[in-house]
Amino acid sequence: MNIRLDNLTVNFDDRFQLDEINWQLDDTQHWVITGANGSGKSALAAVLAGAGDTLSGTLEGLPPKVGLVSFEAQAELIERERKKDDADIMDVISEGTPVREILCEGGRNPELISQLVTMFKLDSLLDRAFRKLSTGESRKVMLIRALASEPDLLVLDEPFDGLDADTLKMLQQYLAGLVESVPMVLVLNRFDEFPDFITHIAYVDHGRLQHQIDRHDSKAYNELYQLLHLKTTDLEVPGADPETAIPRLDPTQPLVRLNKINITYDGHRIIDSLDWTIERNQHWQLSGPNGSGKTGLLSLITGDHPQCYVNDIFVFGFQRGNGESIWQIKQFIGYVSTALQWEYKVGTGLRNVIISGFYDSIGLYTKATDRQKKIADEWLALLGMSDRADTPFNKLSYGDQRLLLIARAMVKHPPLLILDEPCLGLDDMNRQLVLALIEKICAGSETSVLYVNHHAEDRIKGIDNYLKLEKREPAAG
């Protein structure tokens, strides 16, 4: 068996679409497809069973017999049984098809069916109507049907859901016994349910196959685990520390209001008469090419630009130029940039890195309170780093350092979080980790996020406001 998907785009009744899938499976591999809810992992599994309408690309090498277990297939069988009721006449109420007949449909191996029925403890239910089974019982029937079909490929979408502990263990052992004879593709959300025999992992997001990794590539495996954790965890953005709370702002005023802003360097106007307002709880994406003025615009907001006082700038309740200090401005801002990461070269532990955000310091020079430690540990749990609380920051990967610095900037719950090119220098996996964390912050806090990048099309769920700067070329002399 050698299944090949080349630039395959598949539509599912206009409800969902898989885009440009490139994937190859052979009979020595056993895959898990994983991803967040709605990512397309079940759709990708269904394609291997022949589902969907191909819009472009090619799918080659599907074997003649594919054993499929999925919620969709289970629902279709239940719906089929319900339609039998609709067809009844003369007030005769159908009892429905008994489990025994459901299992034997399609010429399945009767001896194997008998063996599996006993293993799944369904002997007493063989004469019961399929539609009268519980969800867990009907899932067992679906599993027996797939296994007894003696397939060339086994596709199991969340096969362990709804099973009791004993049945789950039995099924895992049974599947392990098929490893040498049947290639398998499992759809699973939980990393702790990945069977030991899995050789490869496919990660799907927004209808695209984003990553394919070898199970034994420990670095890639750990990064994927962390990404899936951020995408699927029920953990929320930790709360603020009331003892180090930022002063309250007037809720009727915007966070930032820039009026007819101009920035000029060496006689060349980089930004010309720009108006921009950032309201409370608004998330913005600021994009534009190098030289378009993104950094200058940010420094007007943070108070670091020398032309602050020749512009009409209102930030966090202050009209610039009326005697306010730069520290009065900065207390309302969390800031992450590549430059900050270069500066943050300390060997302190990860918990202390996050706690340092309460004090806007590089390193921690004040004894942390119990409450601050608790909040820092909640952030580490959100990031999937609880087991590394005391690991030195400078021992982390570049991508993990960036995640920690975002948590550090957010720990005080600033009204405005500025993420200046947060994905710069990151590979694709770490980039997706950072974007997943930003999505989590946008969805779970009252902090306004200002995400700065080069590409307007690189959008993040939860950010609905966009400002794109254009590079102004110097006038011809």
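Positions refer to the first chain, counted from 1. As the structure is a prediction and not an experimental result, all values here were calculated from the model. Superpose the two forms; the largest set of C-alphas matching within 1.5 Å is the rigid core. What changes on going to the form predicted together with the partner chain:
Superposition of the core reveals a Cα shift of 2 Å or more for Phe318 between the two forms. Core-superposed comparison between the two forms: the C-alpha position of Leu25 differs by less than 2 Å. Relative to the superposed core, Thr199 undergoes a C-alpha shift smaller than 2 Å between the two forms.
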Second form
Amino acid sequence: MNIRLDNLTVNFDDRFQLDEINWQLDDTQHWVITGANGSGKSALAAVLAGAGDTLSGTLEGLPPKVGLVSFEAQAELIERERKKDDADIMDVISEGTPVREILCEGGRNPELISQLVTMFKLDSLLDRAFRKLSTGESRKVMLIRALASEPDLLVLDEPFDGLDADTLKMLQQYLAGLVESVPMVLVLNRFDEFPDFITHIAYVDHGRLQHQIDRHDSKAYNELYQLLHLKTTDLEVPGADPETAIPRLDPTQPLVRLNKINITYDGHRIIDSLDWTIERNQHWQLSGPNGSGKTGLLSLITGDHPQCYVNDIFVFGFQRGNGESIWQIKQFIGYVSTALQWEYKVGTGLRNVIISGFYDSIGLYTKATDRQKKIADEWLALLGMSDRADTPFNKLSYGDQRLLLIARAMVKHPPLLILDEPCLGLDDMNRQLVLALIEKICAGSETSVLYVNHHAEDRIKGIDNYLKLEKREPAAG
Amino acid sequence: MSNNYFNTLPLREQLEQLGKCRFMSIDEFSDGVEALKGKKMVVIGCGAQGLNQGLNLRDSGLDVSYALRAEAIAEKRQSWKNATENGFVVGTYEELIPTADVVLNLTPDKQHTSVVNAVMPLMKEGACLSYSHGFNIVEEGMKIREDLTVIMVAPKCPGSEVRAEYVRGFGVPTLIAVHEDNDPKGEGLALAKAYAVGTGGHKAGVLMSSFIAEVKSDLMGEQTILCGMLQTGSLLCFDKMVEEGIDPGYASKLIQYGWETITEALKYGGVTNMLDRLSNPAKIKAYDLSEELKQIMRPLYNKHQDDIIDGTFSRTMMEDWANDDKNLLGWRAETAETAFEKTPAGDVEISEQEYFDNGILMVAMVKAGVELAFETMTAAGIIADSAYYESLHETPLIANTIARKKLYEMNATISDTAEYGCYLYNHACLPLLADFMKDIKTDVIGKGLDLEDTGVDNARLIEVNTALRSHPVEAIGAVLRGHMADMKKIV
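Right, the form predicted on its own is done, so what does the form predicted together with the partner chain look like?
Let's see the whole complex now, leading with the same chain.
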């Protein structure tokens, strides 16, 4: 068996579409397809059982007998049984098809069936009408049908859902016994359910096959774990700390108002007479080529630029240069950039890195309160890093460090979150991780996001204000 | 030249001033920068300390500007560029000093007399003059106008670190003092505290000291253990290794980076921890060597301290200043010509532990230097807190400078007083240790003990461990490191 999907686009009754899938499976492999709800993982599994309408691309090498278990298949069978019940018109009480018949449909191996029935403890239900079974019981029937059909490929969509612990264990062992004889594709969204025999993982998002990972590539495996965790967790963005609450801002005033701003280096003007106002609840994207002054402009807002004292800058209620300290400004801002990550060279634990966001410090120099520790732990749970609360920050991967610094920036729920090229230097997987976190933040707080990117085209959902800087060439002479 | 101020005081007063040093509690800084709010701070000098302290103070909400000499402005010198590019107001002494509530003198020691003489007549009635080193007051006997308040705020780190730590949300340990002869309104302490908050120093720990204790302990530390011992040790160890046939590149690297590595252990856990990094036989060896070194060098440490206390040191140094630094510059040139300086670190891998194992003599030298400096200072009436900071605490800073710049640049980087003291120490100590070095072999410098049997006698090990742990520098070190333990651990 060698199944090939080349640029395959499949439509499912206009309800859902899988786009440009490129995938190859052979019979030495056992796959898990995973992804968030609605990502298309079940659709991709169903394609292997022949579902969907191919719009373009090709699908080759599907074996003749594919055993499929899925909620959709289960629902279909239940629907079929329901339609058989014509009691309403015939005035006869219909019992529906008994389980025994359902199992034997299609000439399955009777010995195998009886063996499986015992294993699944369904003996007492053989004469019961299929449609009267509970969801879990009918799921077992579906599993037996698929396993007893002696398929060339077994496609099991969430096979462990709703099974009691004993049955779950039994099924896992049984599947492990099939490893040599039949290739398997399982749809699962909990990493801890992945059986040991799985060799590859396919990650689906937005109807696309985003990643294919070898089980033994532990780095990719861990990153996928986190991505899936962020995408599927019900955890929400943790709240702010009422004890270290940020002072309230006058709602009638903008967050930031820059008036005819100039930035000059060595006599060369990088930013020339720029006006910019960021109102509350506005999300902005700032773009422009290298050297166009993006970071300089941001550091005027954050107070990190010495020329903020020679410009007309109003930020968070302060007209700059009137005796305010930069810490009074920074308390309103969460900030993430590659430069910050470079500067954040500390061996402190992850929990402390998040808590340092309350104090806008690199490293933690103040004793944290219990409440702050609790909030930090909630963030770690959201990031799927609960088991690493005391791991030194500098031992984390680059992508994980970035995620943690975003959590640090958000921990105090600042009125303004500045993300200066947050995906810079990240591979695709980590980029998606960061974006998933940002989406979660945008959805779950009242923070205005200021997103900085090289490319104006690279837009983020929810951002509808744009400022594009142009690079100013040095004047001749 | 004026009289040495310290020598004009009665013994009772001298002892009281020498004994001043107290680690302040963070609660004492609850007023923040309030005492300086709205006051006009004018910095003189825009080098590394001047610029970076100014940046911090401004970011803390204070009004900072820079007074430069008219020539520096007219010629757009580096100091002018530093200040203007960072958006500060810059003006001449005549323009800015008369408006200043606080004048921050952040020029090198050597210029203090001329700077203060130029500035003082321009200062307004009742203003404050701030120093970052008390040499001018204590050793040169500069008399400040009676209506002026005189304070000292001395961050114990290079200017670049003063800024970097502030930006991180922290600070560097800082020493503050009030010159009691010049505190007419009794506001000196409040101003010094606010200044320390403005630079972020209060977060890292502030020592309340006196001008005298600061000068006498600072001079002693920098010229003996900090610069003198590391310089002398570098030269002796390098020459010995080469003489014994060790690859010069390896020898150069072992020394250049070895001081930094072994004093990192010192910084974290004192002399005890530094020696605990050695195997038991090596530890006993290092202990014995250091005891021998202490015996040989004690008279030298005593002489340095005596010369500092009675003013002999500053007098001879100022004579050299007046003689265009003939001695100092001649010696500086000699340093550049030493074999160690001219041999670049080899391209060899040396593990962190190897620096200890193959540098037993270096460990012994650091231990001997730290303990001697501490013992000598406390015997002279300087209290243990001061003595700790000026010996053990600062040794890793100089070791770090050597790792980055070797000796010549280290000497060029440190203050004039430190370099002159280093010169004196080196001159005396090299011949003093000549006999001692004759018996030194590569087992204690360069190759390590390489023992088949690493066993030691129990009683002897206990004896050595007890001696290490019960030295007074370890007791005060445990207390002072404890003050900053929470912060340092987290950093």
